[in-house]
Each structure stands twice: as C-alpha cells, then as structure tokens.
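First comes one chain, alone, set out as structure tokens in the form predicted alone.
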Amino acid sequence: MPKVVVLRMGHRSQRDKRVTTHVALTARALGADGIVLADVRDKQVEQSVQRVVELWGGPFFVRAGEPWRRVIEEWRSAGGLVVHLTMYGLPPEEVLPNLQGKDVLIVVGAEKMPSGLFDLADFNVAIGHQPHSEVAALAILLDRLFKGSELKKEFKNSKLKVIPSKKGKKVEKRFKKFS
C-alpha cells in the first residue's frame, strides 16, 4: 500500500495551533500515514494529535522540526511524488491518475509559500481557484485520492469507537481502563 504523508509548512506557533491540529486530524482520519511539521516544534500540537491517536487508534505519526526542503528532497529521492496544495494549481482530476499506486507527500501551507516550492513539487493542485481553508482542500484531495475507501477505515488499537446512530451519541469503550 502506498504511503501518504502530509508536510505542514509555515506553522506559526502562536497563530496556527488550531488549524495545524485540524490539518493533522484530517490527515489521520482520511487515510494519511502521518504528518511532518516543517521547521518548527509545537509540543501542544504534537501532544494533541498523539492523544487522539492514543484514544482513537492509528497508526499515524507526527514528526516536527524538520527542514521542509530536506523532507521533500528525501521523499523524492525515495521515489515518492510531491503534491503542493495551492489555489494556483491544476484541478485534481487532471493529477489524480498520476498519483495512483505512488507514495505521495502532500504539502499544506499555513502562510505564503516559498516560490521555489512550485518548482520542487511534482504537481501543484488546486481544489478550486478561490481562497479557502487548507483543511478543506486536504480533505477533498485525500477523499479523491482514496476514492472514499478511507471513510470505512478501521483504526488499530483504538480505545474508543463511534457507533453510528440516527439520534444521540454512542461510543464503544474498547478497553476498560484508559486515561
């Protein structure tokens, strides 16, 4: 099974904690294997995501403080493709056939991205050509990449599981003791 990893660039610790956490949670819930927070460490984000993985299952990894250019170069040297989510890119339907069966690194920005990133990426992909949330763009791309199969994914080692119900909230506790 090919790997899909999200590279979060431009995270500003005081400003972007919530959105970066949502990028990570979206990546996990919709099938990615992990997230790399480029160039910065944010313990609060890392711990929050790890707590979700602990309760709701994995596998999903969080790495932080790695130089973005090195992450991209190592990914490409291992044969993976780099997809940069940007409103200036190509529509996903033009790019998705090239991604099937390949390891994919999805670059998601928080602030203006370095212009060199457009050339380093194998594909610049736009989920529409209007400003909107990077969380929404990532969710749509992952859903299309996995063709909806990620919505049926069973997470290993989950301590909690939602039981779908027409009304109310039902959660199954899979282990008697957890914190």
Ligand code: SAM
The other form holds:
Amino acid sequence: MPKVVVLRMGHRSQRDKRVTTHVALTARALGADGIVLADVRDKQVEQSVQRVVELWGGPFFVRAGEPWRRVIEEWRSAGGLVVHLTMYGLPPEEVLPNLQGKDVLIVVGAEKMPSGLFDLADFNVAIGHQPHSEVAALAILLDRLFKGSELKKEFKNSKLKVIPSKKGKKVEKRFKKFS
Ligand code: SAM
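Would you generate the structure of this protein in the form predicted together with the named molecule, following the form predicted alone above?
Let us now look at the entire complex, which starts with that chain.
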C-alpha cells in the first residue's frame, strides 16, 4: 500500500497552534498515514493529536521538530514523490495521474514558503489559484488522491466510534485495552 504523509512547514508557535492541529486532524481523518511537524518545538500540538488517535483510532503517526529539508530529501531518496500545495502550482488533474501507486509527501505551509521548495518538490499543486487555507487545500487534495474512499476508512484500536444517525449524536464506547 503506498504511503501518504503530510509535512507541515512554517509553524509559528503561538499563532499557528490551532491551524497546525487542524492540519494534522484533517490528514488523519482523510486517510494520510502520518504527519511531520517540521518547525514545532512544543509538545502541545503533538499531544493533542496523539489524544485523538488514542480515542478515535489509527494508525496515524506524529513526528515533530525535524528540519523540513532533511524530511524531503530522505523521502525522495527512498523513492517517494513530493507534492507542494501552493496557489501558484498546477491544477490537481494535471498531476494526479503521476501520483497513483506512489508514496507521496504532501507539503503545506503557514507563512511564506522558502523559494527553494518550489524546485525541491516534484510537483507544485494549486487547489484553485486563489489564496485560502492549508486545511482546505489538504482536504481537497487527499479526497482527489483517494477518490472519496478515505471517508469509509475503518480506524483501528479506537475507544470511540460514531454510529451515523439522522438526528442526535450516537457514539459506541469500546473500552477495551488500547494496544
Ligand atoms: N502567504 C503565503 C504564501 O505566499 O505562500 C500562503 C499562506 S497560506 C495561508 C498557507 C498555506 O496554505 C500555503 O503554504 C499552501 O500550502 C496552502 N494554500 C493556500 N491556498 C492554496 C491554494 N489555492 N492551493 C494550494 N494550497 C494553498
């Protein structure tokens, strides 16, 4: 099974805490295998994502504090492709055929990205050519990549599972030991 991992860059410690957490939760919920939080030094974001994995299941890994360039270089030397999400890139339909069956590292930013990233990436992909959000861009790319199948993914070792309901909130509690 090809791997899909998200690389979050440019995190500013106080300002981006919530958005970085949302990037990670979106990555997990929409089928990615894990996330690398390149510039995150504090443990808070990492811990809040881990808490969600413990309750709602996985597998999903979180790694923090690694230099972005090294993450990209190691991914490429292992044969994976790097996709940088940017409003200046190509439309997804031009790039997606190149990604099928390949390990893909999806890079999203917060502040202005280093210009070298545009060359280091195998593909620069735009989700429309207007500025919006890394959370929205990531969600749309993952949905296109997995063709909607990610919404039916079964998470393993969850303590909680939603029972879909027309009205109200139904949650099954599975208090088996988390392994
Ligand atoms: N001002 C920044 C710049 O000039 O690069 C962009 C900041 S934007 C809030 C944060 C991130 O959202 C970007 O680094 C990019 O990954 C993603 N993003 C925003 N709009 C996008 C778009 N239209 N297509 C793809 N990614 C987008």
